[in-house]
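In the block that follows, a single chain appears as structure tokens, in the form predicted alone.
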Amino acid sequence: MTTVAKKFIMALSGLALVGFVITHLLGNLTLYSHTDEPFNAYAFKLHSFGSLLLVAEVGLVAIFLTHIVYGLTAKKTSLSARPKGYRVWRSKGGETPSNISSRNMAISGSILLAFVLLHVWQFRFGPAIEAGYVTTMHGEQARDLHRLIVETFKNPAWVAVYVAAMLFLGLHLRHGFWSAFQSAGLTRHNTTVKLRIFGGLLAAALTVGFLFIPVYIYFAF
């Protein structure tokens, strides 16, 4: 496979992941409330489509993984090309100007890999109702996924762990969705730096979101 292909692989995993993690974040806006309800019957509503969510849990592993090996892959062929870095460099969209992002893409990702597994680890296979953390939904028993939430937000250090991380998204978001427009040879002149902004907007917007969930339950709960 060309490099270049790769590379167009790994910008439209990325940009799938993008949209995986917008969505996410609408979800878990429900927590904002203060009941359980809203963000119970999300989780419930979530785990009502059954085979269906498992197909689509697959999948979005198998877009993560490949994101990843992709990644390093582009990252690898960089390092052998260009052994000692440089500060910018040009493409057809024009120059690009090295940064704190650009430059730790890998590093950031590595993060966020650890973070994910250990999200999935702390919240997919985490205590339910097994071990009492049950509530009602629609007249059935379901897993209150939010008390285990508030629980965990409650202690500082992992509010303290779960902000880093977000941080982190946001580093690896603001190079990234541009980048992944860049790779898939979508851009232009007139809109590359369009993007730039777009992307670094867009990384702030989801960083703010998901960061202050865990501090808005600290405090407020």
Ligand code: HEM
Given for the second form:
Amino acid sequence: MTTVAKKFIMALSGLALVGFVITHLLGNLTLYSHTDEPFNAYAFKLHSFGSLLLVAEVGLVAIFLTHIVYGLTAKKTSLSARPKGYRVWRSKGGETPSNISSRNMAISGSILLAFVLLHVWQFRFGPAIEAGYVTTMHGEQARDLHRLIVETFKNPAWVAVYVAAMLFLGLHLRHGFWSAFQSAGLTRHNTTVKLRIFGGLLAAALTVGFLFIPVYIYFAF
Amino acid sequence: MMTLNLEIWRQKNSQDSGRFATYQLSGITPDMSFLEMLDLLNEQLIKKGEAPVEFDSDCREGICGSCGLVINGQAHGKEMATTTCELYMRHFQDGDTIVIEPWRAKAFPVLRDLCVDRTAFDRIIAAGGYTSAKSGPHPDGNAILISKPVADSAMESATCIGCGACVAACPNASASLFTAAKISQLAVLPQGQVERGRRVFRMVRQMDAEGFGNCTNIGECRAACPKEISIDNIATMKREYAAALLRGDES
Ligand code: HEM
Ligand code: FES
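Switch from the form predicted alone, shown above, to the form predicted together with the ligand and output its structure.
Whole complex next, starting from this chain.
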């Protein structure tokens, strides 16, 4: 497969992940409520989809794996393309200047990978009904995920970890969003600048939206 | 008159591991070009019986693309839209230290000192950068109509002089801007249509085979380009590639 075709896959998987991150945040906004009801009801609703949810989860894992494998392969190609580096390297700026986010996609991506693993282990596979995290929904027993989340974010160390991870998400998407359109050949001269600005705003909105959840829980509960 | 400290990459041949050598050079005037400054250094080295610093140049007026040095970490130096031969010493201060390195990429092996082998670019062009033309009598001047915007866009891409600064400046050592400029130039013109799909496949495959890196849209190429070729060309290359895939063109 050529580098151009690989980038089509990077772009598609990346944009799919952006779609996931947006929906994930919309769902998580229920955490800004001062009661546990809205969030637990949302989680309960998701789980009531049963096997459909499982299909979605497997699909999401596949998209993540594709994105990570192709992203890291691309990085490997580039590292071997310059076996001997420069003693001095300076950015030259220009009309679409490079920045820390565009120059460090593999680093921000790898940090996100570590974060996603931690996050899934902590909440998706964390203590559930058997461990006593129980509430009732429509007369049924349900997992009290809200309590687990609140307990986690009462610890300032976890707040710090999540806040830091979200800053890396912002860095990744600040460049990633417009880059995906460029990789897919969907940009034209007059759209590039707009897409770069929109990507930056979207990245900032997602970062802020996620980041204040642990901060809010730490102070408000 | 200025005196500069030069830290220049010296390498005997492609096998040699190379090293930086330091020279103090005085007698530099602000209206010398960067290459004339190196000529001055070489005259002194030759007089002392030392090997001169090898570098490429030909036209010395920014059109041939053979000169190209990384000057203080920037391809063709810090001035925008400039080739090394057009960079003037008035942009430097007396007493400055200047680090001079060759283009660095696996696909551009160093031959000697600051000279690199850029034939990888020639092979990318040869892989598909041609158009088939009808033989026979000379066609009428205005027989093939090309609108002004199309002509302008083709001309903009065609200003690429193949110097390799895009590769040198790219943190991924990708040749996407060069390859994309060549592809875009021919894709928009009526003469390039027969090979349109095949050309993009072949040139991209050759670009990869040469060992260039993977473009991640950082944009340093555009900033380093002495002809200010836009990264819109890269989007065009992607679009051409996707269209050829969808049409099922032969590769
Ligand atoms: C929430 C998760 C993530 C989202 C929303 C996301 C989104 C994106 C987007 C939109 C791009 C731009 C693609 C392009 O330019 O065509 C990108 C690039 C990249 N991503 Fe991610 N990503 C995520 C997680 C990761 C992870 C876990 C890694 C893993 C190590 C990673 C590694 C990379 C790399 C290396 C690139 C640059 C490669 C290239 O442009 O060729 N990403 N990402
Ligand atoms: S020597 Fe021809 S472009 Fe510089």
